[in-house]
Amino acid sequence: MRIIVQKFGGTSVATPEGRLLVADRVERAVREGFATVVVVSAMGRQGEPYATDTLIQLANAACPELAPREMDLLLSCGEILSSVVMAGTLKARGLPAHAVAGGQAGIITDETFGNAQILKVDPAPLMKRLRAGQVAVVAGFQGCTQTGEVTTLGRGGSDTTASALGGALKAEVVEIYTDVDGVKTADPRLVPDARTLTVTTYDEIAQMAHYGAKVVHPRAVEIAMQQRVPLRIKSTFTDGPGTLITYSVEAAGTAWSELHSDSPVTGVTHVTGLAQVSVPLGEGAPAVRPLFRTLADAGISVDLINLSPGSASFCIAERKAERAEALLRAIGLEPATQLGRAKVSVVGSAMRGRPGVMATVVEGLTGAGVAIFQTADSHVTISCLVAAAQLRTAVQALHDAFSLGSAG
């Protein structure tokens, strides 16, 4: 049995017109001989009646301290509604579609309400439906505990649902449909000549997602990589081939040239809403341990950490800057905080051990007049902290420096 998992995001299923396009994609897969599982997100985005953020606002208006268990029960309703409506749309096309909640699809999670981790996926419930010729329309973003409590999987949870089901069902491919035609070399809102990648690797796309690219959730990529299930990012609204995410050149067929291009960089990503914190530590740095423990205990994540004998500097979410300052002052430290920072990163598996990549980054940014406040790197990324006001200039400069544009 050839199995395909197709995931459709909130913008794809938000309108009757969009749902008809979704039905076209599903019907095509069935005609091609696939046993088809459809995973759907809640309909629409913030402000629309059934969107997840709208449900959160509804709950907070009733009780700002609603228990996580009750919040998850409410939030699961957005995807349930979407699955029922989408199943109805497919039935109107003559397809034998049935709506299925996450728990009914065999997704078992831990009890971390709001950000549950999948413990296992029992493929039996969906396999029974597929063998009967049904199209299973699964509510994404959710599962249930071993005791039957409804849980949600956190941001990007529908992508995670699709990857997890793809792995458990040994799907031929997991297709993730969005409102863009694939993974871009940069955010096209900032870089007009950003092009769509034909193929990329799990490692690269996971890093791009971790470093700000919004097209697919990094946890979904990691699950697909572990299960060796190819992902394809496509648009619901156009018929382009999209971006294939795979683990080897051989799996990509004729895509050798793109995976092994002359550029060491595949894409440029960015994260906004950051604050830079600098803390004098004194001789011997006795305050390093309580500094980071205090922030960790308060649930404040740090990034771009730079330690020297007399000081520490790092980044945090701008919205948490005031609280972080108060916590650090309470333990006798004197932090200095700069708001309005952004992180730009270049990502590419070909940069590993390749001289000159950092030089090109620095030359590209400084040549465009962008000040670099801090840097960090890994084997596939180089990140620079810049002023948020210079973000557009910085992303375009790096995109140009590595000749990533459509004419590059």
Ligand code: ADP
Second form
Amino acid sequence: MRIIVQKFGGTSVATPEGRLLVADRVERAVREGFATVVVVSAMGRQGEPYATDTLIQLANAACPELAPREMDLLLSCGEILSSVVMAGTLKARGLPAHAVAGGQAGIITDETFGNAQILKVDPAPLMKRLRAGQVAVVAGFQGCTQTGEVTTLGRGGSDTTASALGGALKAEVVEIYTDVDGVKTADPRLVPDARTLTVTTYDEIAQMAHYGAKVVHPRAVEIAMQQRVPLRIKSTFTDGPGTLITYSVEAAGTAWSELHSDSPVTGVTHVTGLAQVSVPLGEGAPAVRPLFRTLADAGISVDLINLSPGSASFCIAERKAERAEALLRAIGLEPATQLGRAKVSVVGSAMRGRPGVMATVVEGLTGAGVAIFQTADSHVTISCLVAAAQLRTAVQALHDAFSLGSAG
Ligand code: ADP
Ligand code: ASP
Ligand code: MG
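With the form predicted alone already on screen, would you show the form predicted together with this ligand?
Below is the entire complex, every chain and molecule, led by the chain shown above.
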């Protein structure tokens, strides 16, 4: 049996018109002879009635301290609604569709409500549907624990559902359909001339996703890599080959030069909503230990960390800034917090050991009048902290500096 997993994001399933386009894609796969599993996200984005953000607001309005397990129970409903509506649309087309929740699809997770990890996937329930000639329509973003508690997989987690099912069912390919025509050299909302990558490796895209390219969830790429399932990112709204993410030239059926470009940078990514915290540490720096332990115990993760003998500075999510300030003051520290920061990163496995990448980053940003507040790097990334108000300028400047545009 040739199996395909097709995942459709929130914008794809938001409207009746979008759902008809989704049905076209599913029908085509069925006609081509694929046993088809469809994974759907909650319908629409922020502000729309059944979107995940709307459900979060609903929960917060009822009780700001809702228990994580109850929050997950509520959030899972967005995808469940969507799976039933999508199955209905497919049935109206004459396709034998069958809607299932994540737990019913055999997805077993740990108990980390809000950000659960998939422990295993039992392929039996979906294989039963596929063998019966049905199209299984799975609610993405969720699973259940061994004891039957409903969990969610973290924001953007329907991609993870698709990869995990693709691996467990030994699918030929996992297609991720969204509102852009593939993985681009930068977010097209910020960089209109961003180019679509035709073929690339799991490593490259996993890095880009970790550093903010939200077009695909990093965990989805990692699972696909472990299970050796090719991923293809495509648009629901336009035709085109999209981006193929795979591991080798043979698998890609393409030239090595296309898979590994000459440029040290593959893409420019960004993360918004950051706050930069600076903490003077005084003599001897004994305060550094309680500082990071206090934040860790409160579940506040830190990034872009810079420790020197007299001070520490780091970034946290802006929405956690008030809480972090209060916690640090309570242990006698005097943090200074700067809201409205964003992180821009250049990502590329070809930058390993290549001199001049940092020079180009600095020249690109300063040449465009963007102030750099902090930097961090790994062997395949360089990140700079900038003012959120200068984000668009910064991303475009780096994109230009490495000639990544369609004319580049
Ligand atoms: P979905 O609801 O389909 O999962 P998302 O909103 O999660 O869609 O992801 C698609 C969005 O990702 C696009 O609309 C685009 O603005 C954004 N994006 C960010 N970085 C990139 C990139 N490098 N390439 C393509 N899209 C990107
Ligand atoms: N609906 C969830 C979210 O908005 C999961 C997803 O769309 O992938 O994060
Ligand atoms: Mg997404």
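Definition used throughout: the rigid core is the maximal C-alpha set that superposes within 1.5 Å between two forms. Numbering follows the first chain given and starts at 1. Fair warning: this is a prediction, and the values are worked out from it, not measured in the lab.
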- Task: Tell me, please, whether between the two forms the C-alpha of residue 274 is shifted by 2 Å or more, with the rigid core used for superposition.
- Result: yes
- Did residue 128 shift 2 Å or more between the two forms, C-alpha, core superposed: no
- Item | Displaced residue check between the two forms: residue 314, CA, 2 Å or over, core reference | yes
- Note on the structure: Students should find the CA displacement of residue 357 between the two forms, rigid core aligned, in Å, to be 3.1
- Message: Could you state, for a rigid core superposition, the Cα shift of residue 367 between the two forms in Å?
- Response: 4.0
